[in-house]
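A lone chain, given as structure tokens: the form predicted alone.
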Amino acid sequence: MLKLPASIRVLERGWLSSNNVVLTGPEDTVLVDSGYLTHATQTLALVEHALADRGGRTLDRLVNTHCHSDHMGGNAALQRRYGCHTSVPAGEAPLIERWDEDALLLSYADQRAERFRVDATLAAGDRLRMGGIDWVAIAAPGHDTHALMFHSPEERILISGDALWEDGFGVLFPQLFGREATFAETRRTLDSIAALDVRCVIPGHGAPFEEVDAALERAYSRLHAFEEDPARLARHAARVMLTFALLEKQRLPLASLTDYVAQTRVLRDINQRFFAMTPQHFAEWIVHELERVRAAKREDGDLVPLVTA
């Protein structure tokens, strides 16, 4: 049975929020990721339960393995309740601050977050103290180019966000927009991870898990797919983007559902890069995927997700 540190606290969420880790130490109260806007409400209903079983501590500071929605989308609603102090990578601190919506892949992508107040930044080597562990910050460029890991050499446990998965790892976005070198970089990350003395893995998604170098394995053999075949990467994106829509909304009219993939930019900008359908070819492909991944369903005339929100 996996065991974690008693100062280490995971609150696993679905596939529209991440993992929210609390980790409680003699000096201070540490969150890292905050999950998606719309469970803002329920984010901080577990944070405050979780600092509640620890003495009602509060939450003293926040720190995002990168500022992706479904990572910052509670941060605004924590600063309101706590106050907490709160850390970006060094590379995401200027999107946040100028409140880049589409580098952010917010409006870009049909996706929210409230603005928040970016206290500090981190970079790679940096070392921190979160639950009364040591931690090393690591880069890990590919699903997004200033995204961060936090290694605690001592406990061997590595907060991997979407760098490392026990299925893969987060969409490699930067690649699907013309950034030739983010196989390359993931590659770099995925070896940096292998070099690492690493006993447990707590994933941005999904439950923390030990099985590391099963994990690399299936992560770089997901990797050369992608390598081999660019358009395999732009075809999961195109499912992974249109089942995150349905976990927010919930269900998407099939008779709107041509609109939608025309005008939500993100999905646009992949048919026209790599299949070139026309929008209503492109939203009938895009529903037989899902259907056949058993991601969503045809109901009353809408599609509803089939996975967890």
Given for the second form:
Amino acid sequence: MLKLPASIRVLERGWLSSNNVVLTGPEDTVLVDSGYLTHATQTLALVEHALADRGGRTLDRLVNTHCHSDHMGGNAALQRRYGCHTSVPAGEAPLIERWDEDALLLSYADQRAERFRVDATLAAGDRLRMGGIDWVAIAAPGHDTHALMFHSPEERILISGDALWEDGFGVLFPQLFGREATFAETRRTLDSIAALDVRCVIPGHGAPFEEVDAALERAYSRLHAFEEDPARLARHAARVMLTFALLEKQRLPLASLTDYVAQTRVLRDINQRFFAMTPQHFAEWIVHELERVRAAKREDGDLVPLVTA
Amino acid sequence: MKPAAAALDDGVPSPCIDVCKMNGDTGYCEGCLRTIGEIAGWSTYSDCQKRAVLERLPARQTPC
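Having seen the form predicted alone, I'd like the form predicted in complex with its partner chain now, please.
All chains and molecules follow, beginning with the one already shown.
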């Protein structure tokens, strides 16, 4: 069984919300990543429980590995409740400050988040103290160009965000949207992780894990497959985007999907750039794909998510 | 983000289905039927403890 220091509590969530990591140190308590907007009430209840468990602490600081909707959706609510000092990666701060709904993949992807206050920024190389432990911020471009990971050399723990999961990593959106350096950046991020002394990864989604080499091997293999066939990345992204919508809405009428893929700009753009199918064919194709990979099923005229295998 | 496939290792997969809404009357999550304590404590539980939680869940379903 995985043993983390007593000062670190991982609140393992699902896929719509990122994991939330509560670090309780002698001086203060920090939360890394706050889940999705529609789960904010649950996130607050979980954080409150974790704080009470540590002797009734307050939440002093909030840190984001990156500012995708599923990692920052609870920020505003947490700020209202606790007045926590909030830091985001330096590269994301301008997007948050002007609340760029396209660049943040919010309305562009039919996702939502609540605007929040940025108190400070973090950059690669910054040292921070969380949970009575020293951490270093490490650049993790790939899935998100400006993402950070946090490594404790002393505890040999990596808070990886969406840069490395037990099986895979977050969709390489920047590559899809024309940032040609993305594959190389992703490879360098994996190389950075491989060069660290890590015994335990706390990923943005899924359980914390210790088989780091095996996870890296799977990640390199997936990256290679995308490099060999960029349309594969587009297919993967289309599946993930619709699955996210299904997890948020819990069901989507099959009859609405043609319009959905035509009107949701991220899906429209992926289709136009990579597949050039009619919206109807694209919708049928995604449904078939989600059924094939057992991410969804048809039920009473709706498409519903299948979260467990 | 992607839906969880079966766990790669022997680990007991989380029952979260992304509903994430506590029912004020029952004290259980409307999606996975765990208590807040069980959700918050999940990552600290042994596989044995996790299985014990999963076994308790079906009995918490309110009949329609």
